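Only one chain is included here, represented as structure tokens and corresponding to the form predicted on its own.
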Amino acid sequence: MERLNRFLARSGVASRRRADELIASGSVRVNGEVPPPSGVLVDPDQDTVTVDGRAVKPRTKHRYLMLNKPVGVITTAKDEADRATVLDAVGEEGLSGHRLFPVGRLDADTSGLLVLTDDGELAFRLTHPRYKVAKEYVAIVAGSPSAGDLDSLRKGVDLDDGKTAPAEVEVAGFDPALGSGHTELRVVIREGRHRQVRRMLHAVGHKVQSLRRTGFGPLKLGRLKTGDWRVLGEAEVEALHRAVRIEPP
């Protein structure tokens, strides 16, 4: 027996959070009945689970992609304003018949490493604060952060939704091509608040000019070009599972 939202996530329907939304919306049936919004326990071998009338079966093999998301692409499966999404970026070849969804979010104006998968349990844990998965960014900011600014970021800064956890921050360099008054920073956080890196840097007086995610847990963006994607290797998939304490498949 397992919880309905976990079964839906394991079957590649959606992340566990999105599965909760589907259950609450009434789209899910268990043996023809609408389950309570809080969900129920199901027996995958005995119970029939459907979403919008379509039977759900656990996948025997998941798919894992890394995308170097371009600026302007929306991190969602479908956009009501018909803007380009990350699923458009990987196309049918990337989907390869799987119902992929992005793991977490990158703002439209942020580029870089984004994982897409149909492994709902892994996606849930990678984005849950409990597991403190590291997200590494390279930020170009206005001005030159002082030692005090960097120290504040390392201790945590007060935002409107509470104080942040300490971040790893270091000056990566001063690129003359960026023009005077710009600094490149490497920032690592282990939370996932909305536009967190931008807000943290703004809180210490430095507006972000550009932001790119270069690492996610054990993964590194490497030389993957903007707009390109690739299938994760077996060792990378195992490393992601170990990072959130799931026995590798």
Ligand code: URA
The other form holds:
Amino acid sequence: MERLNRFLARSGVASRRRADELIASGSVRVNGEVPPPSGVLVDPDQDTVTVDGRAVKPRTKHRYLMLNKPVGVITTAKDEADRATVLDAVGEEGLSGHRLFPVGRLDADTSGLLVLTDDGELAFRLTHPRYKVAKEYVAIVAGSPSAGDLDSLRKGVDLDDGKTAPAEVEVAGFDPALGSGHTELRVVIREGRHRQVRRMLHAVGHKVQSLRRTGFGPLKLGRLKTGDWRVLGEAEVEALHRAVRIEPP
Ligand code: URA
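Taking the form predicted on its own as the starting point, write out the structure of the form predicted together with this ligand.
Full complex below, order starting with the chain above.
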């Protein structure tokens, strides 16, 4: 027997959290009945599970992509205002018949590394605060943060939703193309609050001018060009599983 939300996640319907929402919305039926909102167990071999009338079958082979998300592209599966989404960015060839969804979020004005998959269990863990998956960003900020500013960021800064956990922060190097008046920082956080890096840097007096994610857990963006995507290699998929303590496939 298996929890219904886990079964739905493993089947590639949605992340576990989103599966709970689907169950609560009444879209999911088990043997034709609407189950109670939480805690229902199903037998994957015996029970018939449907979502909006369509039968759900556990998928065995998942798909894992890395996208270098451009600025202006929205991290959602479907945008109500019909703006370009990360699914549009990978197109039919990227989807290859799978129901992919983004793992976590990048703001519209942030570019960089975003994983797309139909592996709900992996996605659930990669975005769950318990697993403290490292997210690496390169931020260009206005001005020149002092040693004290960097130290505050490392120790944690007070935001309106609480103090941030310790972060890695360093000046990423001098880029002559940037000219004076800007600084490039490398920031690694293990939380995933809304617009967290922008808010952290703003809290120490430095407005973010551009933000790019360059690392996610064991993955690095590398030379993947903005707007391009690629299928993750076997070693990368294994490393992602190990990072959140799942036996690799
Ligand atoms: N922090 C931000 O401010 N924005 C992102 O997109 C990700 C992290």
